[in-house]
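In the form predicted alone, a lone chain appears below as structure tokens.
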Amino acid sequence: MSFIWNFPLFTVLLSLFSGPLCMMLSAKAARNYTIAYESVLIGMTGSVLAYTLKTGTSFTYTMGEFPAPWGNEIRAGSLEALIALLFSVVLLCSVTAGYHFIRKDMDESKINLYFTLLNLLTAALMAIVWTNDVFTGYVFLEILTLTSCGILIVREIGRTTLAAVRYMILNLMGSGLFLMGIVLLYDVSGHLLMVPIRQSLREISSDPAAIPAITMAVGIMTIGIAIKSGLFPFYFWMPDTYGWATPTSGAVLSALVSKGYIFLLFKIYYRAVGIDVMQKTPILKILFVLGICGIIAGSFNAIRASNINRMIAFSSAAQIGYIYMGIGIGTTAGFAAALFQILAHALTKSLLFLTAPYLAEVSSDSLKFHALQGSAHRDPAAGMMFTTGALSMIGIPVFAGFASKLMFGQAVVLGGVHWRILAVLATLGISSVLNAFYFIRTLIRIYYDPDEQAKSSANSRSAFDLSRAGFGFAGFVLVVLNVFLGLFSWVVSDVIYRGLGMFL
């Protein structure tokens, strides 16, 4: 067994160990340690990705050396490694770019506790990515929920407390439904490990009378994850949750936590149940319709938003709709497009949530659109980075958002169902126009100063400021990766397709 086979487990254990350790460190030491160990995570996940691509195979690490169906398994393929690498990079960028506001938004004595929560959240994300067991997925899904509420409520203002309570209630409802679905799935299949579940369901589904039971089990799990990830019509908690959190928390919750939930559901669909069985149920068609509704509803609400963070949050609801629409197409190409959207959205939304507060800071600490007039001149670096994220969301060529929309169009055309082709192409066109409306309007505001006083403002920053080296580093990494996804989407899509092949 190669030593690299231990790396997936190490990412979980190191993150779990790092949580309690940060409780004993000072705020600055906890920050530095978290940055260091997240860099190690990038190295380990990158090594697993390189190994699986080189060998062309996945590997399974059996916990305690107990075989299925009794043992717990960690499974690593190119797809899991790619997602884990993405999560590690975005976590590192969120900490380095957002630390300025972590110090600003919370008491110094509690910062080390914030990093404790963030590291436990990282452990949950890593476990969800690597697990080959649906019940283990549920356990860490609960840890992810609790730590998410913790990093939200640390900013002690009334709005974050209200948002955290609402987020907790809805997420507990989703977790309860997901657990009920697992119980029913176990009752139907007799297994909790993903491969045995698929083998059992493939035999059972040959009897049409078994399809309603499978639909009920998987459908209840889907509703639970839909609530937790913000699929239409369950997205109403997003504006307060993302908009009032400290920027690091907003970036992590929007870019990673919701994607962790969806990736677990994706693995259940593709690896535990199987596309052939899923196509016998109405679940994919329902997700397809709800995904389109989420795209349109989220975009219209973003247009109506009164401040920049709420606009970005509603835009997240629309982007979540894209992912579910891709899954709802019900083909391998559709699932691949949905996975590419997870990558594109994680990089772009973290960039937007991390840069918007810097624009507000040079605008009397206001997120209102009228106060942001000319803010890109007062903070040129933040303006440039926000512009990159906005252009990607619109779908301008060269950026990740364009490649994502192109993959959705290709996936539905390859699917060959005429009504889906018309629905997806129409949705892509309408959503692009709506995205352009509210993002271009925002770009005009942050670059246009009718009084021509932006550059002489007392709050102005130079384009390069050594005190913001962490923000500059994180922004540069996210911009480069966004452009890489846009220009070399075929490289990433090839990894996705190879990973999907390893799934089976």
The other form holds:
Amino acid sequence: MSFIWNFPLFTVLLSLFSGPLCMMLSAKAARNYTIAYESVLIGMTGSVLAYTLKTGTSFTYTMGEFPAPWGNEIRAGSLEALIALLFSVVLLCSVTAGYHFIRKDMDESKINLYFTLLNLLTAALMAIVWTNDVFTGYVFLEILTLTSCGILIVREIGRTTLAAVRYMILNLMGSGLFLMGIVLLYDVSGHLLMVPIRQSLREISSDPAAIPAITMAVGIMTIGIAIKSGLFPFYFWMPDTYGWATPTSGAVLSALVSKGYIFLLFKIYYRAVGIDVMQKTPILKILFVLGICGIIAGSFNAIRASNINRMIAFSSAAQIGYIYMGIGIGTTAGFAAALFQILAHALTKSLLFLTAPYLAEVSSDSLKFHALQGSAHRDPAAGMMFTTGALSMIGIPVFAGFASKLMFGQAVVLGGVHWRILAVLATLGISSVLNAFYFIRTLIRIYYDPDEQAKSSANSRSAFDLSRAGFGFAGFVLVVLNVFLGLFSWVVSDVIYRGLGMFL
Amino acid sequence: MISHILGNYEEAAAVLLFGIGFTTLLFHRNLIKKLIGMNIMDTGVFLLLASMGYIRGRKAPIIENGVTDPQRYINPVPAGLVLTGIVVSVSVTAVMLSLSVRLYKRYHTLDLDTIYVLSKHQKEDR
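Could you please show the structure of the form predicted in complex with the partner chain, as a counterpart to the form predicted alone just displayed?
Zooming out: every chain and molecule, the one shown earlier first.
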């Protein structure tokens, strides 16, 4: 047993301790501490990734050394490590780029409490990524819900409180259904750990009479997670929730929290239930259809949106649809494409949510499209980063969004079912056109300046401003990772396939 | 069909409670009643768990008089899950109640539809 085996547990424990610690620090100290400890998280998750890739196997950490059917387990393979690494990188970037707005949006004396919530949220995310026990998954799912509601209401305006209440009510319905699903699954299989569940389900599912019970249990769980992560038709809460939050919260909620839920569902499908059993139920087909509906509906709503944050939020609904469409294809290639989309979307969407408020800041603090006219000239750095994100969302080659769309196309063609090939390729085409429509329209708006007064106006910013080093750093990292995913997608997809191989 | 339901009346009651709670949470306009609905929904799940875990005539797994035969005891895990679930549900309720207080202080009503209409007329549009 190598020392690295402790790292997954350390990431959870360190985050849990960091939360209360930040309560005792001043605002600035809490920020600096959070940045330092998130860098440590990146180091730990990165070394777990390197270790699992080197040894080629995953490892299981038994809590308290109680063996398999009784104890609680943490399990780490390349895939979990890759997702945990992504989460820590995006968290670090969100904090460094969004701190400017955190100070603006809330009282100085409460900023340390914001970091408390953010660190507890990190603990929940890490635990969900590493855990091998569905009930532990449920407990941290609730912690994730509570903390994400917390980072939403810290901006004390009526709109965020209302958005938080609606978000919480939907999330509570989702958690209730998920808990019910776990209870039924426990009832059917007699286990809570993922691998024993799969072994017992494999025996049970050979009897066709047992399939409805399994479908019921997994189906209820799926509806719960679908409500929580915003699959069509449950996506209507997204614009208020993401649009009114402080930018760090918006980026974390859309890029990480929804992905945490989906990753837990993915683990349940792939490891706890098993693809062979999943294919005997109609759940994957339904997800496939709902995913496609989500892509189309999200894109149309984004076109109709009146401000830039609402547009980005609706585009999140479309991107979540892609992930579910990939899961719904039901083959290993489909799952890999969905996972790649999780990476691509987390990096791109956080970039968009973090740069849009900087564009608004030089446009008299308005997020409305007509005010943003020419804002990219007033703040060239933010404009460039926003452009990268927008191009990646449309699916222009070189950027991450293109690679993920390519992987969806390949996955469905390899799957070989005719109606699916037709549906996916048509959806990819239509959604690319729709994405291009609203993102290019936005790009033209932020670069087009009819009066040509932007450069001389007083509130413009230079591209190299040392007081915004945190924003520059975060934007640079996200843009570089985005281009890396686009150009070297085979490196990442290789890691995903090796991770899926050690997943079982 | 009816004999199945009567034979498993605890489970049937649990599912009924879950349904009542879920629809209250979804459709009721009053925030406090929504919260009561959430608690009923969670109670339904706990009843289901507890009734699955209980076997008539057996005891909690605490060894008495040196009896180690597993046939005499029940599985303690469902009871543990119920306890954890209750803790989660209490904390969620506390957070939601504090949110309701905040909304009430701002809008002076607990009717979600009214609050939604009021928030539309607010001047905090960016």
